[in-house]
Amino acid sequence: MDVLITPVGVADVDSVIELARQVWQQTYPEIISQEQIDYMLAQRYSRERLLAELGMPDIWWDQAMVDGHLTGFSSCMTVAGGSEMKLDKLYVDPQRQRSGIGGRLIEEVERHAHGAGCRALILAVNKRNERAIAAYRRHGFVVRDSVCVDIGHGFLMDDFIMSKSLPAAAAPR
């Protein structure tokens, strides 16, 4: 399977939003309420928000394409004064999960992190999302913290913060 990783462009935004909805509806109903799913999708995946983020220099959006079809996407940003890269979003089409696409997207995030001079990757994952936690562990992430964040409208994110140290980039020869 040939996976092509490219930056998300303006023309790709609607497809990303649709894939996010598909993945969330298959992943989260056993973890959080439908009301919270709807709230978080509206909050995080509005067309306006994605278009704004595509124009920000410290946020990267990438997509994974297989045979010309969107199969996954990621979003990352620098945090902690630029010393860390936060993997903010990573989703793969449920029909294509466990096929290496998520790993390819993580590799691309690592490239962004190296380019930005970051020393670590971090992410937040719901404590009950066991499949995602296991996948992140396979890619070298460890639990660094446990948080419960009020995101408004009576909803909480009960997450683990996971991190992965990055080796220093090799000096150019």
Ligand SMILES: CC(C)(COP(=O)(O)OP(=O)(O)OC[C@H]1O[C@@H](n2cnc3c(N)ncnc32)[C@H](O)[C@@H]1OP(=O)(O)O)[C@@H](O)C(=O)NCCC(=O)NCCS
Given for the second form:
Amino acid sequence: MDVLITPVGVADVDSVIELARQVWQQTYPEIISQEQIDYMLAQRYSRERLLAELGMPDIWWDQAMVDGHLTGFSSCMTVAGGSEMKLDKLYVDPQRQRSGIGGRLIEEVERHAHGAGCRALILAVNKRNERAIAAYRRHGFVVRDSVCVDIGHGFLMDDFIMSKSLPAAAAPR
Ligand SMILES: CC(C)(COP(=O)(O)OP(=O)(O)OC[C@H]1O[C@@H](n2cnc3c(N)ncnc32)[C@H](O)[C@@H]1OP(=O)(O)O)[C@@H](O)C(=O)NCCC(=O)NCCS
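Next, report the structure of the form predicted in complex with the ligand; the form predicted on its own has already been given.
Starting with the chain above, the whole complex follows.
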């Protein structure tokens, strides 16, 4: 299976939103309510928001293509004054999960982190999202913290914060 990782472009935005809906509906009904899924999708995956983020210098959106089809995507952004890279989104087509695509997208996020001079990757994952937690552990993340964040409209995000240290860039000779 040839996996091609490329930056998400303006023309890809609608497909990314569609894939996000599919993966969320496959993943989250057993974890959060349908009302919260709809609220969070509307908040995070509006066309306007994605287009705005594509134009921001400290946010990176990438997609995984298999045989010309979108099979996954990620986004990341620098946080903590630029010292850390937050893996903000990581979603893979349910038909293609567990075949290394998530890992390839994480590698690309690590490349962005190195380029931006970050010392660690961090992410937030729902405490009940056991498959994703297993995937993050498999790719070198450890649980660093536990948080419960009020995201409005009576909804909470009950998350683990996971992190992965990155090797320091080689010193110039
Ligand atoms: C989490 C996710 C992005 C990982 O992507 P992926 O392409 O499946 O991951 P990889 O193939 O690189 O890594 C596979 C590892 O993840 C874990 N994993 C993934 N799916 C799993 C499942 N259904 N059951 C158990 N472990 C699973 C395992 O540790 C697996 O390693 P193994 O196959 O050697 O045992 C993907 O499963 C996904 O999109 N899940 C739904 C959306 C989601 O929860 N995203 C994270 C939001 S914070």
